[in-house]
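Heads up, the chain below is alone and in the form predicted alone; it's given as structure tokens.
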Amino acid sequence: MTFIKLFNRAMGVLSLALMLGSTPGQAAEPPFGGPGSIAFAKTLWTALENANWVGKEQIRSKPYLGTEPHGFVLESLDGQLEVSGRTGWVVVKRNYGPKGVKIDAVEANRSKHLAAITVMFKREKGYDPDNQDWFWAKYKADGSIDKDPKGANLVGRVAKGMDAGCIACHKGAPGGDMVFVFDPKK
């Protein structure tokens, strides 16, 4: 075999490699805050803002009461979302505080109470059967992804197998689809 065959040959692996080891579930990519997911949660802000979920022209609802860890005042919206040529259930909450923050001054300037827009997507079959195959992903009131208190991205499969976090707390929603707010099954 010829350097030339040989070098095409290894750069078809690799690139089989590479492919596979960004599938979802892969031990290469991990649960969450990885490259996967952190490319993924900037598409899908893309996509958000694209539909007027989040940004200047944001489609609004009525903010009603909340509680940590998402905020004082929440806003919710959820339906479907193309991202990246797939359509998937979405559900976005807008988190305001601080602490003690009324509705009505919410009403009269989200933007200054916003301190967090927490998102799930529901991606593809396979994605994380586990849970449901949602995507979570904490943003910041600009749209940069949130961290934890340890530096890790708030995206993808977040705190999945731990005792606390996003999908430890939403398995104990009604209904056994982890959304406490909407049935995304009706």
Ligand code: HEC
Given for the second form:
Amino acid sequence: MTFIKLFNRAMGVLSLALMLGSTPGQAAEPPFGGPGSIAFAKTLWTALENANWVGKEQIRSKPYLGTEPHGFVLESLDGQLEVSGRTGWVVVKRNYGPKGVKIDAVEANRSKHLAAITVMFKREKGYDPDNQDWFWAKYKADGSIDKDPKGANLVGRVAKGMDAGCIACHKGAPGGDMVFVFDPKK
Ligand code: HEC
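Rather than the form predicted alone that you just supplied, could I have the structure of the form predicted in complex with heme C (HEC)?
Every component of the complex follows; first up is the chain already shown.
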């Protein structure tokens, strides 16, 4: 076999490997904001709604004063949630505004003041071993997925490897579990 023939064969194997590595016409799933993350975030929202973690019939807790980036009055809850047949630890934070809003005003009319809902859901082992397998999501008050200023959907491993964002900031939470207000539950 001549060198050229060998070379052509090698290139053939290489391009086949490249084709198999990614679905044709579709880029590999990025750490966050991609189609897989969006689909999971939608399933997660429906599960939260069905269990009354969000929505009109939502379970209530005592709101407290918070700071940016989460909002000015906050309400956080944690517990277990079943998503697609698997139960995991979930932490839900409701973020109320606008700036300067008082706790009394929020308690009197939560839906009027709801600005965003941030959620952490513990995924299956191996989802993101560097970051405790957390799935991160930021939703608008109506349940649609929120975006960062560059238009990236804030769902998935947000924003893995970057200097700012959910993961970068939550790495500083006490106890190494990436959660600030609650104690670890598996
Ligand atoms: C600049 C830092 C920072 C960023 C960025 C950040 N958080 Fe937080 N987050 C906090 C702090 C501090 C708390 C605890 C105090 C509080 O209740 O606000 C918190 C609390 C939470 C909680 C309640 C559970 C807990 O850890 O106490 C959730 C859920 C949450 N954040 C989700 C998110 C999501 C999702 C994102 C990204 C879209 C995000 N956070 C981005 C600092 C941050």
